[in-house]
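To begin, one chain is listed below as structure tokens, in the form predicted alone.
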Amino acid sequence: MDDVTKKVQTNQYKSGFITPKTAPYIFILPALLLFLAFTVYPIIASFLLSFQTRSGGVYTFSGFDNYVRLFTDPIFYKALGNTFIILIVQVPIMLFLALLLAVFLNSKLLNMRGFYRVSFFTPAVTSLVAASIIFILLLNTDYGLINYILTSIGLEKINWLTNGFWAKASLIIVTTWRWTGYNMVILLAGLQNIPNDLYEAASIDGASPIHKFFHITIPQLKPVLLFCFVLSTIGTFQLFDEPYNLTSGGPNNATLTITYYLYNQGFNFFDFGYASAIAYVIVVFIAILSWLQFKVVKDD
């Protein structure tokens, strides 16, 4: 290409509309477009909304009427209570589970190391509905596997989806089952990024196994591990697959979550107004946890 041709075509570029410096802005337009569309306004729009209340169909402003009612709600202090007791409960138990998978996959001893990595994922990326279903039947108390297996070795039958404490230990279950293998991945990749000239001068001062876990790995995977609570922390605020579909809130909301709260209040009752407020609670809970993240991880 000549000199010529460059220049008339800088010029053409000059007087149009699309240049070198607006064309990288023109290409990121439709997405800019979509997430303004799709997520920006659908934001503000609740936010406005949980200040309103519905009166004849029409929405009126109503102020802090919402969140008044909130705090004074007795059903929705019980699903926050329920969203904290599965919390604490399944989301250590899921991490202590995931960490011990990962330094089993991470043993350059084991073979089909491939295999096992995907067999534990698979979890994550399975249909819930189908999840559901199986753990179901799995759970029945008159013709379920448990129990089977239960009664087989001289136990009680367990009401596991009627009753109210084990109602929440199905959902712990099933949360566990499910999401074990995804924080697993994570705390594996870690365990990669560990050098390992660490573990060679351990061993040469004659560090045990043990030793180099609490030592070397435990204190290297401190970040990761520390993202993976923050990250089920807020997975668990957002519960809500496993309950609609294993026991609709039951029994006698047992296993109610606020994210369930908030479903039935907005598409159940059509109540937008307090179903907004609700969700700005759970935005609230979880701008505080990242906040405890933020400062417990900040020295490293």
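Remember, it's a predicted structure, so these values are computed and weren't measured experimentally. By rigid core we mean the largest C-alpha set that fits within 1.5 Å across both forms. Positions refer to the first chain, counted from 1. What changes on going to the form predicted in complex with its partner chain:
A movement of the C-alpha atom of residue 23 reaching 2 angstroms or beyond is seen between the two forms when the two forms are aligned on their rigid core.
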Second form
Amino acid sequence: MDDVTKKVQTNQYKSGFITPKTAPYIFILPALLLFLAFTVYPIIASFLLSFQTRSGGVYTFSGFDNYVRLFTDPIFYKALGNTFIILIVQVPIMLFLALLLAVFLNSKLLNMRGFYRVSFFTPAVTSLVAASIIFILLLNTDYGLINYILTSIGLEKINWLTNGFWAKASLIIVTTWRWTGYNMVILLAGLQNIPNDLYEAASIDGASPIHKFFHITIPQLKPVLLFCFVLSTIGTFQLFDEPYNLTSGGPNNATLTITYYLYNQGFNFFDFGYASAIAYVIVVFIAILSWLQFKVVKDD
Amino acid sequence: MVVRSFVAFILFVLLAACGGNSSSDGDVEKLTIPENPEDVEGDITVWAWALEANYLEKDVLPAFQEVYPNVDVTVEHIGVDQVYQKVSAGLSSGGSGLPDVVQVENNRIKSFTSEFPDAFTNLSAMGYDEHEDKFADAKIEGLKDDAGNVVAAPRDLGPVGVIYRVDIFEEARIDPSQIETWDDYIEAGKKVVEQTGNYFLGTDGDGLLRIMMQQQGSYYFDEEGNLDISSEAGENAARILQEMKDNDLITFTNNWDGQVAAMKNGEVATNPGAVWWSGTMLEQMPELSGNWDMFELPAFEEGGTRASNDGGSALAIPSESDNKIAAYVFTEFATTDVDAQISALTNRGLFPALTAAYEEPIFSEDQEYFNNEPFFQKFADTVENIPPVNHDGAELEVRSVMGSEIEAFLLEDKPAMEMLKDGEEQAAQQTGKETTE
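One more: the block was the form predicted alone; return the form predicted in complex with its partner chain.
So here's everything in the complex, that chain up top.
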């Protein structure tokens, strides 16, 4: 009797469209279709677009023209240079601050740790447009709070947003303000995964807190730090909102980032082919940098 | 089996998606506007921004509806960047999702029509030709396609003059009527700077350079669309700009807000700018009422042209509109009805391109805010002298390049002549355009 029902059931499954074998495919189908339509298709289409130029409303294949143009474009190099300066200056400062904060906030001696964690994380979820307006006010040359403080302690006013050097510095300050807390939370999670036994053993051997930090905390955190480095590198390469809202890429392109340049080409000048070429160059740069970072950490 | 058909399906989707865009039915359909306004019917959607959107909705629509009761108009207020992005996205995808009427600035028309030749409906074919004489040449010429057909209906215009502070000029004992050339202007500026310790004018981009070039009948482009930045006109303008900078007359005001602040704080005594500044001034610096007035743009040599234009927009009908007749009558009404133009000026500070409107009393009336002078008449008087210039499709890219160059000139001490040369070179590199020699 049992055997018979089993057989009938399996037959039923086999005859229908939905079988145990096909069911998973059917269940993931909606997600897969969306993924194809909104992720795979744009990736392929923009890759094809990067080999095309448009004239008179018609796209024609033009081989590597866009890429050739890109590598002879002084503004592209300027944007790339700006992006690298921000990357090299901002990411280490930010991760160092984030690590410092994470270690302090992990300490059991500190009261109200939850409050501090939330406070430092808040900028990461704040609307950047609103935040930028506040920073524009703070950094205003004549009426800003920061210049007010500088002049009241006897220093010179700084043209924060109209001087190329200081505009870049402003951008770095705002980016650091926004993302330090985000990295801090990731590092904090990493810290809490370090087994306490290690610290206890070190204490017994008479290690100082500084020794413990450099010989236990940092090595144990290495994969998490690497993760933060890679994320921040990708984030810096995609830096757009901050320069868009704060400086519009100026003065004289001093804060033009590579993603901002892409946006200008695509959405201001309608040169989508060229914008796609820039996008693919960004992809290549991010891939190389991420690979390098993994390599450096592995060799240690 | 299922997996294989699935893969086939994916390939099909991708192929279908890749080969999708290839239709543009030329503008061959014959459209006649019914004699009786009540025969025009249907729904239309209009995209416009800020003042123009308010104008179309609040000033035009009630009057329009009285004449055309069966047309249902929806005016959508959209930000200027969004309008352009949505229009360009719509045109790229073959015209889907576009409105029936859209506001476009003069200097943007060609960036659409050069990329998408059939973007907008040929208004001449629908009868707009009969209105052509009613507009200043400088305006209507810029709204025609290569074949000479009007593709967008002229709305507002930005005639330029020097807006100046009456009180500061009096204090410095300068008679504005004596300022006829840019050299006179610089001499007056030196006096003001000496007396007030402030600047004489501020700039936040390449606007002044463009104004000065257009004044000489020249522009970033020649008639064929070649780059013509380091032309004689460009060099004349650069020479004046350099002199302004050498004498500390000109300050960099960073952006729009910075320029407004500089005018409001008295940091600058003049603004060689377009008439539409009046709207912002009335709104943002009411306390300066009576202290502002205008004199005509200084000429490059005595007896030279003292008129130029900066900005102004038009209304276009995207070719994919389903209800071109209703869209056309609305566009025609909004651009040629004199009463509507006057309410645009009085309610919104939008200066009409329709020259018949200049006969209306508002123009000759004294404006309390502007030193009790007929402020608008002074601008209107310059309109017929504005030289028409070529706003090429690459205008925005070139303006972006020149904007950066101006910043280098003002902030990094780059010589003005070098700014022109570098700008032209970079513009050529960016746009792939030829340079005139």
